[in-house]
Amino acid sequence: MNEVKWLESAVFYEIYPQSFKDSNGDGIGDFNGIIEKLDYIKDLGCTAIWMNPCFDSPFLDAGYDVRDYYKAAPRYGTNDDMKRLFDEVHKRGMHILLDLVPGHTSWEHEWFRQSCKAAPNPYTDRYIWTDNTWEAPEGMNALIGISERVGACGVNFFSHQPALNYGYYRPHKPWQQSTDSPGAKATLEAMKDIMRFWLKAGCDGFRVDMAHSLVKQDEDSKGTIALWQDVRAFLDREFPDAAMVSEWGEPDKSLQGGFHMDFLLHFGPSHYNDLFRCEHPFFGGGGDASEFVKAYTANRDKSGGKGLMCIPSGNHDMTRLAKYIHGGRRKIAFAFLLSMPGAPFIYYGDEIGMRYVEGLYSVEGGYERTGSRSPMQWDDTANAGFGSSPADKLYIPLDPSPDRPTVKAAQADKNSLLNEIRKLTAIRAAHPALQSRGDIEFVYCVKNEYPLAYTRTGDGEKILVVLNPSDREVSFPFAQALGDAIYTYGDHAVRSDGKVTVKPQSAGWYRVADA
């Protein structure tokens, strides 16, 4: 597998299309939205962006429902402005992942009404299909009676995502295809001709939606790891320097599977929400990291030490961040992200604060998530700057909250957690032992103590990080003298007799001076 180069120092931008930038007053989101903040992005320190689906589709599901995954959604722009934007992003000497769903399509995809057919053709094999109208397929829900075929068809997620046919890893009744049957390896030809498109086109890559999720009743994942690594050699032969990131949640076996790094999953055995989304969150001052840490560690560990878990500040599936994290401890909270392995991503307005809006009406499939998807507040002009359509055409209302954080506000406020973070990317970006490939060792880590300590080492340079978000002066020992500090917030951490103190709501990384 070829190493990508630049996800090593990779911090991302999450983009929600249809909430970014409205350009032309219809209120969603578009691509030459995403063009006019292309500046704004780069100043903040990111050098990549993570686009949400952007093919047209029905938009039940928020365009994780593809409809066609050869065409840009109409309302966000054609092809060719979709291509323009790659290149406009290219031109900063960035970067950008589409966002691939492979493992269902929307029910009004071509390829779906083909397979209902009756008559046998092409497509007849392309979804997971049961041979008796009135079974569903194992473990899946299924959508039945809809079609002149005899057979019910399973789903992923909503009713309304047929999922695609990779085949069964241990097939055991007459209609479960294996990974080798002709309908299982068209689909994955297929989804590879998508690939090839995009990347033709001059996307840099993708970050794959439940990538362990497509070969069925598949237990240990090795069926899933086996078709990835399909794909991995496809890329190798032809595009060697398309990044791939995984949403799997375990390295050890994305990473057997041709991926450069996992994106870390909010659910599941994680304990990601531990730190930022629960009734007590580690950095709300008053929860627990051990759980976390631990489940960090195993992963880690199962990877041979290459665990590149990217661990986002939220993301389109999740509460916002402001909702639990409050005030300087949200500084704290980046100074965490953005000093761990695996490449940081920061969702859309979470570098100003965006609140979690409450009470909405689901939009798209949002149900409780909609939230988290109000327009971006670039502003205090009309809609926030976000774009000139009347309100009531939003694509989803505004934090109507008189008091909501924008971002003319915060980089004008010298103190801002915007300016904290451009702060935080900068420093990032100097010392490699900070970046992805860093090695790490958590130093300090005990069930519901503060602090949380880890070192950071790489390119000859050892970096101890310190994270206090509690409201009370916390000691843990510490052998090795301290160097200058590369980065504070609030008081300086002190060691004397071998120990480290570190003062309420601080953070800090320190150079350890007998690297």
Contents of the next structure:
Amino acid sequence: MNEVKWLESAVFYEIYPQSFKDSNGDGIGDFNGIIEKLDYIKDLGCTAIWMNPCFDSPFLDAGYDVRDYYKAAPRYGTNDDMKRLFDEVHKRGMHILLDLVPGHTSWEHEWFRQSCKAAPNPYTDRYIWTDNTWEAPEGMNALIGISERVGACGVNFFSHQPALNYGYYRPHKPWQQSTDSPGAKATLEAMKDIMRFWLKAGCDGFRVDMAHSLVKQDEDSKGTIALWQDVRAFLDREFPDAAMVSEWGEPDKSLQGGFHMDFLLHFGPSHYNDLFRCEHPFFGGGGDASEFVKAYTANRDKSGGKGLMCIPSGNHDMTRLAKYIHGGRRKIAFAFLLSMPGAPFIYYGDEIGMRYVEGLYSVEGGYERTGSRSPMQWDDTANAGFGSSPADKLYIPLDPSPDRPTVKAAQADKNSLLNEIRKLTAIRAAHPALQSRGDIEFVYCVKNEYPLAYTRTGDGEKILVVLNPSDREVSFPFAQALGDAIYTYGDHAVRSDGKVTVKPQSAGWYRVADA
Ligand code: NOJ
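What would you give as the form predicted together with 1-deoxynojirimycin, now that the form predicted alone is on the page?
What follows is the entire complex, opening with the chain shown before.
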């Protein structure tokens, strides 16, 4: 597999296109709006973008229900506008990943309409169907009573997202197809065609939705890993530079499948939530990071340290970071995110501490996620500078608080989170040890104790990271002398008697002279 060089120093910015910038006043964000703000993203120190699905869709799940993979959703612009966005990204030396949704389509997709027909046709086996209308596929929800064809169709997520057929790892019912059946293979080839189309159009790769879910009854993921290896072989032949990032949450598996990077997320056994989103998060000052570190280390060991794991500040599926982590502690949380291996992901608005908007009605299948998807707050003009539509036409209502954070205010305040992040990304960019591939060794991480300390090593440099979001002065044993600080928030750490002592609510990145 080809290494993708730019991933090694990448810092991603996730754009939820609906809510980023509306350039034409229709209340919804668009490609031209994103283009207008590329310089802002670059100035933040982000070098790459992940854009949520932006394809034609009935938008019952914010675009994760694709109706036509080959067509930009008109509300965002045309395919040519999207290509212009790719060009503008590249002109700035940045990269962009599209969101590929291979596991399911919208029930309005033409493939599904054809697949519902009784008469056999090229799409009959495109989805997972049983041969009995009253029998759902085991372990899945299903659509029943919706087709001329006899059978129930499995769904992957919401009821309007029929599951595409990539086969069963060990089929044992007549209607279950194997991964090398013609139907399953045709689905995979169709997905490769879609990837080919957008890579040719100029995107740099994909974030892959529910990448773990494709082959069914595949307990150890062997079938799904093999499927992704096949995709990687195709990419290596035709698009060796295409970057692949998985929503999987089990790096030992996804990385074997040829993904360059896998997310550690709020689901699965990663303990990611212990850090940012639970009753007592570690970065809230009174929690525990040890289970996270245990899981992280185990994952790293299992994946042979080869591929990358990435930790996001949040995403469109989680409650905003700002709900749980307050004030200066957010800076400490970013001093962590921006000093971990793998490429960090900043969810749009987290850099200014955008809040989770409480009490909203669900929009486009957002449900409780809707409050994390509100329009970006750029300035203090109408609609917070998001766009010129009437306020009641906004896709999701804005945070109504009079003191809602804005980019403009954050830029003007030298102590803002935004300016701290700019500082952190610039330092990360100057030190390969802190980037995706630098080694990590946890130095201090004790259950319910502070601080969290680890070293990052690379390119002949070793850096000690010490994070103390608690209100206590704390110490830990450390045998080496501390060199100069390349970053500090709060008071500088002090080393004496073989111990490093750090003040309450502080963070620091220190050079370490090798012993
Ligand atoms: C994960 C996506 O992040 C989420 O937003 C979506 O609803 C589901 N996959 C289904 O595609």
